[in-house]
Each structure stands twice: as structure tokens, then as C-alpha cells.
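Listed next as C-alpha cells is one chain, alone, in the form predicted alone.
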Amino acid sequence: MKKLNALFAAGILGLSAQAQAAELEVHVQNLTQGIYFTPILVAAHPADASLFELGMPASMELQAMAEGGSIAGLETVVDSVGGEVGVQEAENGLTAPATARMFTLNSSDTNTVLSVTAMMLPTNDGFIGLDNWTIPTEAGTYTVYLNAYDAGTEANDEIRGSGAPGEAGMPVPPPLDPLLGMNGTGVTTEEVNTTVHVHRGNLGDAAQDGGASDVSNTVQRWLNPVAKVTVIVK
């Protein structure tokens, strides 16, 4: 009898876990005029884990994403806590202004929150972020708007650079190269706030050659929100 009760209880727990699991379709849309997003990380994971936290120093993995666009380290973090990374419907390239990317993944009784990150270009260490958003258990379509955040790991000098963590300057992949100025002297060499915080935005200038910034003040500035996330729970 005890064995039967144990089997019955295990069956109920299994049904409960299945009932809480849900298939998700996640769309991330770029709402800006002139900013590009690097490869986007969409992940479902346990609520006691976090990819970033406002007011706290950035992890090495977050720094690599925010300064150079690499999501490999954050994917490893998600995997280490038993989370699931979304599968993208198209190749993992840049997301241009006014375009969107779609991802599919599953929530579960343990992976109950959704996080989203991607570097914003051109910036030094700016990124779009969704931190531990509770995944609804009821089927439907849900919308979340994302702000731009600063990782606090690099001075916002707004000049061309390698994009490697710890090195000054912004990475400039081919689509952005003709859109940026050159030979800027740098907007600043230091940042007072070295924790993850709301980004102040690009300042830019109107000089195509020289000036303080290599960013255009008429094209690559933004106001929050910078991205729209649509979550379809099936």
C-alpha cells in the first residue's frame, strides 16, 4: 500500500509539473531610430537566479555582452542553473531599427521567469534588459517594454574601439561603419556610477570628422523604451 501511495503521489507531482509547463513564443522588436541590437539572449530560468541586477556591479558575463555583444557567457550561466535559452527563428545577427526577432522556448515548474539581454550599438556598454519577469501561467499574449541600461563597466566615450571587455571604445560592425563619425576626442573618460543603471543615452554631436563623439546626435540618440517584447503563452 505504501508503494502504491508513493507511485500515486509521484504521478500527481508529474501531472502538476506538466500543467505548469508552457510553450512560449517571444518576439523582441527594436523601437529605436538608429540603434542596432547585437545577438539577443532570451531565457527562461529559476526565479532565484538573475542575469543582472540594477544597482549591483555587472558580472564578467554581463560585461562581455554589454561591451562586445557576446552572449556566450550568459548562456553558460543560464545552463548552469537549469534554465532554457530561446531558439531564434533566423540567423543570430544584428537586429536593425524597426525590425524584430522571434524565439521559442518552454517555461516549467522551475523555470518561471523570463530574462532578455542584448547590447545596443553604437554604445560603449549599453544594453536592453528584462530582469526576471514572471511568466504568466495562463495562455495569452503579454507585452513588456524594455529600457536601455548601462553596465557601468566602461566610460561612455562614444568613440570607435575594439569592443573587447576592459578596452575603451565602441565596436563598429559593418552596418554601422558608414553611419558613424570618425576621430572623436571622447565625451568622457570616466563614469561615476559603476553599477548597472538606467543609461543616460548617447549624447553624440553633428561632426562627421572630429568633435567629441563618433555618434550622430540626429540618428543614434534614443528615449526609453527602446524595445518591445511580446510573449505568447500557449
Given for the second form:
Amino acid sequence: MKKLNALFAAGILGLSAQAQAAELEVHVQNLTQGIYFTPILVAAHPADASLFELGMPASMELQAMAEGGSIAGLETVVDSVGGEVGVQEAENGLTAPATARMFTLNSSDTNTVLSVTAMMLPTNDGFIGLDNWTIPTEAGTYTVYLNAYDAGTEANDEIRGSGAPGEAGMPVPPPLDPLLGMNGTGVTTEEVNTTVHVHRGNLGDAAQDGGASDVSNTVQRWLNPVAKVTVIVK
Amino acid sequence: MIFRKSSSAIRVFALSGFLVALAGCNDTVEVGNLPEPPPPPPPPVTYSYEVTVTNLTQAQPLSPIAVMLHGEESFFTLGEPASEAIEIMAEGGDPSELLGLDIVLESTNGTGPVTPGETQTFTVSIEDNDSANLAVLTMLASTNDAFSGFQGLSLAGMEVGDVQYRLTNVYDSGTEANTEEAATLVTMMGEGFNAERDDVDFVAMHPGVVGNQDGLPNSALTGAHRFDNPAIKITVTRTE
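How about the form predicted together with its partner chain, since we already have the form predicted alone?
Then the entire complex follows, led off by the chain already shown.
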């Protein structure tokens, strides 16, 4: 990503800045009936930087978000390129199924695109992603639907485990604990596509105790889209 | 609106001519006491829309389609509990409660299921309202409580011949657990609507059918009943 920044920095300076600074209100709604989102990162930043690229390996910062829900690293990346991280009034905790959170931030002559990420639970390294969406310069309300992506950094074993980068299994924070099964043997130990890709979905099983997966197949699957982002440009 | 304005202009014009004629005959007539002639009713303007619904699934029949014109109100809200009318449609495929809601201005409905691959066409009309919203709702019948369609599609500004089309996602009414067991499936001679709510009790996107070939042994559904988004194609054409 830093390499990309360096490559494109000169180019972006040469472009005429047609974007205008505007106050933004960004609503992120969880559309699923059984999936939680970890703290959501909403950021306006220069178009030459990105938090992830489909078909490219995830950065360490993206991996930390997708495997464990930590957005500290991605926030540092946004800061380092002069971007702005959206703030919200409430504590940025888990976003429960079918609930929404609101963020405020600003676009500027240089921060012309919007990105959104949050880990999906229960998954190993699934996340909702919006990658460099061009912020409209005209005031209005805009809607974008997000798909579920797989960071490609961890095998989707679908069993209780760790949220630390590089460690197997899924993190299980308190609200998820009673919803997940136990003692699954693991769906797989392989991650075939090690780049960021479209998530194949949870497999799950019907066994609360044992079986291959600790995910419930009737509750914790999803179909895209999984999130609705409403951007109000003021 | 335009017709009302012109008709009242005609009325004023006719009345003033009448007054001039009267004044010519008899100076003693008191204008203030003239009886107001009843205004001719403005001719109603009919707005008609042809709605075609195509079932894009492999093996999910759609319950009889509810086609409804409405105002600003909603039939359901993501994240909120489903109304009983939505629950009755989503669990058993019966649209009659939805069609009978006060928020429905005009409606039409299918008389039988829309089978996979089938297209059905409906016409719905409304008088003197050029800015109604359209809702089209139906159950994916071989599920516990899945439904699809849309609401609040603005028809304002559509000229005769204009077309809008939408591909619709599948929602879960959240009123019945997705056990997929035959006894709970209306297409498997099981139960349709049941007032008990044994699921999360809010509407959200449906997680999909699992089926007995994919790890849900008690499911009466197979891989053929699985679906993905979008599930339905809906085309709206203004015809009058």
C-alpha cells in the first residue's frame, strides 16, 4: 500500500482537484438477521490510497481487522495518508443484526473517496467492505450496498478460536458466545485464495455440540448484500 | 390538478358572461344573491401501470402477488418486527391482509402462484394521483417465512410508456424459525401462518435455504430450493 502511495502521489498532485470539501453523514446498516459487525471504520481519504484491493493480498492492518476486529492499524494507515476517520457519538462496539450506526466526517479537495470496513462475526476473516467509493460533489443522499469479502488470510475452519492475526479460529465476544456451537472439528484447514476475494459464505452445521462447524447453518449464513451504506453529502 | 384549474377557470368565465347578460336585462338584480351554479365535476385522470413479475429462482414458487399503490407509509421496516399482515403473507402466502390495509390506495393481486421461470402481468390504476408509490410483495413459498419484492417505488414523473425495473432481494420476516421441516412448510402440506413468533422478531435479509443436502438433516428442502439474490425481476410500465 505504501508502495502504491509513492507511485501515485505525484500523479494525484498533477490532477486538478475538482472535489469540494463537504460535511458527510454516513449511516452503516447491518442488513443480516444473524451476523454481527465489529467496530466499523469509515474513512475519507485520497483516491491513490486504499485499505484493500480485491485480488491482492491483504495488508497486515486489514488482516488484523478481518481476523480480530481491530481497526487501530487501519486508522493509522488513514492518518498516514492525510485521510479522515469518521466519528460517531456512541461507543463504536458491535453492530447487532439489522441495526445501524451513524458517522460524521468531511470530504476535502484531497480526501475524495470513502472506504468502509468491519469484520463479520461469526467468521474467520470475513468483512464488509467499501473500497474507494468516489464521494459525490453534489449535495444529496446516496445509497451503496456492500458485499461480504474474505481477507484470504485465514482458513475458514468456523470453530471457536483466536482473533489474533495468524492464529486459527474465530474470536467469540460475549454476545456471540451463547449463539455459537461447541467442539466443532473444523470445516477446513486450507485457504485456497490468499488474496482478498468475495466470501463464499458460512457453511455451518445443525449440531450445537460437535459437527464440523461451530456456526449454526440456519441462523449465521448470509446472502449478499450484507450492509447498506447511506451517505448524506451536505 | 391541471384539469381542476382549467375547469374552475371555465366556471368563472361562464359565470361572468351570465352576469353581463343579466345586467343587460335587468339592473335591479342583486348580484350577491345569485345562486352559484354547481361546478361540473372535473373529469378524472386515470394513471395505469402494467407490472410484470418474473420468478428467477430454481424451484421456489412465489405466492399470489400483491401489487399495491400506496403513499408515504411502509409495509415493513428492516430491523423492526413484522406486522401481522406481513407475517401472514410471509408464513403462508396469503396476501389478503396486506391488500386490506388502510395504507393501500389501489391494488390488484395474483390468483395463483408464479412458478419458477414464469412471468405474470398485472395492471393497477389510480385516479387523480400522479405520484403514488408502488409495492409488490410475495412469499418464497418453499421457505418458513421468506418474502421478496419492494415497497415505496416512486411512480411520480413517469410518462406513458416509461419503464422502471427492479431486481429484488429476499427478506426474512423474523417471525418463524427457519427449521425447513415439512410440518412448517406450506408447500409440503405443513402449517402456514402461525401467530406464535419463535424467531428473532425483526425483518432482515434472508440467510438463504440450507436444505437436506447441505447439513440440515431434518430439512424437507433440497439444493433445488436454494436461492440467491436477486430472486425476482419486476418491470413497471405506465400505460395510461
